[in-house]
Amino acid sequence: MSKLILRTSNDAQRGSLACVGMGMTLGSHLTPLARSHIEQADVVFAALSDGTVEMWLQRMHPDVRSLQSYYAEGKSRRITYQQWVDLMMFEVRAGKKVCGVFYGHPGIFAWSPHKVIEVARAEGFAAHMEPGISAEDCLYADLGIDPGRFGCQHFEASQLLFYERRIDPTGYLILWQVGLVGDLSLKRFSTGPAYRQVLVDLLSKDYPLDHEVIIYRCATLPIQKPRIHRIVLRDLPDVTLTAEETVILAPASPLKPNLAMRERLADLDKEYSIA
């Protein structure tokens, strides 16, 4: 009996985990290394953007297990995401090479990949995250935004309501999951116009109500084009939004030169200049 227990333990230690990104657009964003993790796995768990992408993944591996069925209206997403962790860890502990495949980047707006890697490493298993092309990456390309020009602030929209955050209107403001803004329960798939009005009221402290707002959703299939819809801030409550759509506000104020800092730097330049 003791020999059997020892062998099972050793087998379990050979279990491993890789969480990889599928990217956003089917077929064109998957990296060779991410594909390798998928093809070499014993079992693949998938949390993807739609059923078509999942069907495409099933052509790459005979044992793909969808995680989407664990979502349910009225069920906290905290419970769903913990179930995903438990499912993946069960197979890792059984000695299997597990691959979790997530749309976009597995580490962006994704609690489960971070958590399951943390748990696996704490138990002595090899665990790795392989990045993917995210919605943020697509946003910069599709909207022609260079984050290095004015800077960008990224917030999950509800964080602006739940916490005291400082908005800098001289840079881009990028708000994620506005369709769920104000949901403390994590049980809803959307919130209504009244919740978005609260967000608008907050934003109006830094932006005029006629300031342009871009509503963006990247393409997930090669035959699609990104959705780009422009409105003014005051109209945001009246627009139906999904959790996948992102709201972008361009800078509302010019950058203000920091004259004191420039003077200090000029003095340094003089001090360290080469004659």
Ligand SMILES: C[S@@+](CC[C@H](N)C(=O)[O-])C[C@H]1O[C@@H](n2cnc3c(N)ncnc32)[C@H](O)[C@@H]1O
The other form holds:
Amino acid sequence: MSKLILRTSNDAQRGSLACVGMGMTLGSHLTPLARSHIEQADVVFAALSDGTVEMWLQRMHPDVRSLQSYYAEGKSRRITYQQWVDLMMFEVRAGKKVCGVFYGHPGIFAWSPHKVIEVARAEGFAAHMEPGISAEDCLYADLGIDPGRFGCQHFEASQLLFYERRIDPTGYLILWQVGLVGDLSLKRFSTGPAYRQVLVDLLSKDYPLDHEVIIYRCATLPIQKPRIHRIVLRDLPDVTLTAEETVILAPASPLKPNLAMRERLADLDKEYSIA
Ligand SMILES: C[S@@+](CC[C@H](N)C(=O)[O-])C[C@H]1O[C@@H](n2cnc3c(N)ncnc32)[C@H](O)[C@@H]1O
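Switch over from the form predicted alone to the form predicted together with the named molecule, please.
Full assembly next; the chain just shown is listed first.
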């Protein structure tokens, strides 16, 4: 029996939004649900890691609009990201089904997807985020790290310098956007050795200067292998670092038993007669 779906003319014109993740590696990380959001959209906006991935996306939809050209050296990324939100919202308000495609996971270290969803919902439009495989997921696989073993802190590298944060050297430390560390202007594509030296000076309060640092780049094309470069902390300012690398520090000290908590739990076990 066929279903009768009644639509008012208002519904027919109602815009909607989906922000989806493309994953990190071309061809293998896109989920069926993310693909279906792309294929069913009226218009697709793309913020991807490279031109080849964008060409692949163009094979899935005839109207893919790249967001890359809104970046410019000397222009604040804050302005660029707001422009992305405005572009997507313009089409949503015009009644279009809009899909924003972002590399990795659209909600990880990505301001615009969260913002545009917030704005769309505030204006009464349906808006959804569809997760993707991020650089974080890839690094657990490629480096053999289980974040549950010692715990794992993630920081945007500049935030560690701009704010007083507490690093826990008994767990893993994952630093994002180290290539841009210390850029208060948000206008540069990279900073450089002097800025990274400030980061090293900060980290040296919790890690010895000969502590291993992993510079990691996961494969973005299926023909590539992950790049895993191991150095010591003191050398971090001198290496070449691209915008597509994440920096990982393994724990520097052992977990310290919390004797007071263990005692309290033992008392509870006695109270509840747990052997
Ligand atoms: C703006 S964030 C985007 C993250 C992305 N949304 C995700 O889900 O992974 C950019 C940062 O992601 C990390 N990143 C980007 N591409 C990467 C790659 N191929 N391998 C490892 N880390 C990468 C770097 O730390 C970089 O500075």
